[in-house]
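Shown here is one chain on its own, the form predicted alone, set out as structure tokens.
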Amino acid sequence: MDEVTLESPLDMHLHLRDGDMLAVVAPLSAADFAGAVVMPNLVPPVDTLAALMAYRARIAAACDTTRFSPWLTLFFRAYGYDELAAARSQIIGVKLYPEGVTTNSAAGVRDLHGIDATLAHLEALGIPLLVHGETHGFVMDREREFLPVFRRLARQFPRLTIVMEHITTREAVELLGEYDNLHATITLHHLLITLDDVAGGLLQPHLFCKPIAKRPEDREALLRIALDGHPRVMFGSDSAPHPRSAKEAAGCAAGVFSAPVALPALVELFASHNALPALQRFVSDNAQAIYRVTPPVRRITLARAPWRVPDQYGAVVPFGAGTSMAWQVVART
């Protein structure tokens, strides 16, 4: 096969930051995609229906949001039910983050015994939980170490809908099995790429990430999820935008910038395994009936004829800079 159409696919975790890099980057996802998940983690955070709206004003101003629908979430805090149930039609979720774990995250959760309340009412309400789930343990240990308190919550709250964001250990796809309330997001870079590929020689800054890459047996685990096309899983880039000087630097900012490559990427990706026809349910398909969402109806079709990744997107290097890619988007309708 040497031409794919999508449906009105989806990224079901973004980054479009703020100010001139939202200028950037957010145009970028709105050619190829129908609709993100949008994270909430600016400085200050994203926290009140006021801030949330001033934000879309912001994403709509930057795009087209009549062909991109941006579903924004509130950062996670102690919220009343009354609050909540006034963000309700604004919001596709509540994102957690644990205090400190990755950026911008420093208001984040301290106590994850301390939520309960609130819990419920994203229950009771019917609203999605989003979590970042990484203790602050030995690097290549935080994610499982924290698959016990997604089972507590998957336990205690039966009926609210916990997507497990960018999941990248065998354990974590081994968890999805043991309750039908979890799901969980899984990246373009986490389906390609180790450790190895980050710091297995000269460092490559703009591989880091968090969740940290991980080890093969964990890539292979990833893939065979979603090329299977398990309903609970979907495309979410996690696509972290950082200025080039911020991320070839001391301290280099976590976060791999592929919305503009995501789909020709996961094209030739999926294409190599002969599992085209999973691509659908992943990039799409599977997201609208977790979140029970409607897109705006986009065709994006891709062909298999080879173009050159840029260098820079504005201040921002992206995933495969430089590099010759197998598919490319030939139309958008």
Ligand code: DOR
Given for the second form:
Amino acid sequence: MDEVTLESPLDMHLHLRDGDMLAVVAPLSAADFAGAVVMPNLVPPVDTLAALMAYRARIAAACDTTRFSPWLTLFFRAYGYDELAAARSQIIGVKLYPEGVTTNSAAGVRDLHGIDATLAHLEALGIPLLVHGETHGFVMDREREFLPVFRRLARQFPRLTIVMEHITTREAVELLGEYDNLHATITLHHLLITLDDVAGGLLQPHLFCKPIAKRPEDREALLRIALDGHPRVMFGSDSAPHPRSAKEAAGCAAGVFSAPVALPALVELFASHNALPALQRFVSDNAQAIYRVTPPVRRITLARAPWRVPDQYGAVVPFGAGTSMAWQVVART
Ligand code: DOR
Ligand code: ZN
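Given the form predicted alone above, produce the structure of the same protein in the form predicted in complex with the ligand.
Below is the entire complex, every chain and molecule, led by the chain shown above.
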């Protein structure tokens, strides 16, 4: 097959940033995707309805939101029921970061035992909980060490939709099978790279992200459920742009900027495994069912035709910069 059309592809984990960066990256996602779950880790975090509405307006000024739905999230803190009820129609979920685990998470949760009242409100209101599931342990073990928290939440809040964001380990894949209210996003880069690609040769700052890419067997486990179109698994790029100067620096910022190459790379990956029929589920249908959202109707057609990934978009170096990719987007409606 040399042409593929995806119906309303969705990116269920995206960093759009703000200001000049928003102006560069939002049109790139809006070109290829019909909707995206937008992360709230701005400085300061998006944790009031007023801040969220203002951010929505800035996103709308940066791209065409009639063709691209930005589904916004609130940054987790202790919220009252009324506050969440008032925000409910404006948000797709609430994103929980443990304090200090990643970029702009200083305002995250310090005590994971103190969150139950807010979680009960989310459950009662039918608002999904999105979680960056890492501890402060040894970097390769952080996700695995966090899994007991997911287990507790899944048991204690059986009607809460819980999304394990950007999973990277075989153990997280296994946990998904244990509870029906657990879901997961998987990034493009975690389907393609392991720690060896990041640090096995010359250090590759543009592949450095949180959670860090893991072992080959972890990538295999992620690939298996993605290529199967597992119903509780969704594509979430975690495309997280930082200026080149912040990546190619002593103290490299975490984040892989993959939005502009995500669809071509996903098609190439699924095609190489003879799994193209599952891609529609992974990149749209599952997310629509899990979040009960209806995106704008879009058709994005890709063809097998090589192109060279640009070295930069604005000040940001994309995943695969300068390499040749086998598929490209040839039509967008
Ligand atoms: O690598 C990452 N970058 N992981 C995250 O969790 C946050 C993100 C960012 O905002 O830069
Ligand atoms: Zn993220």
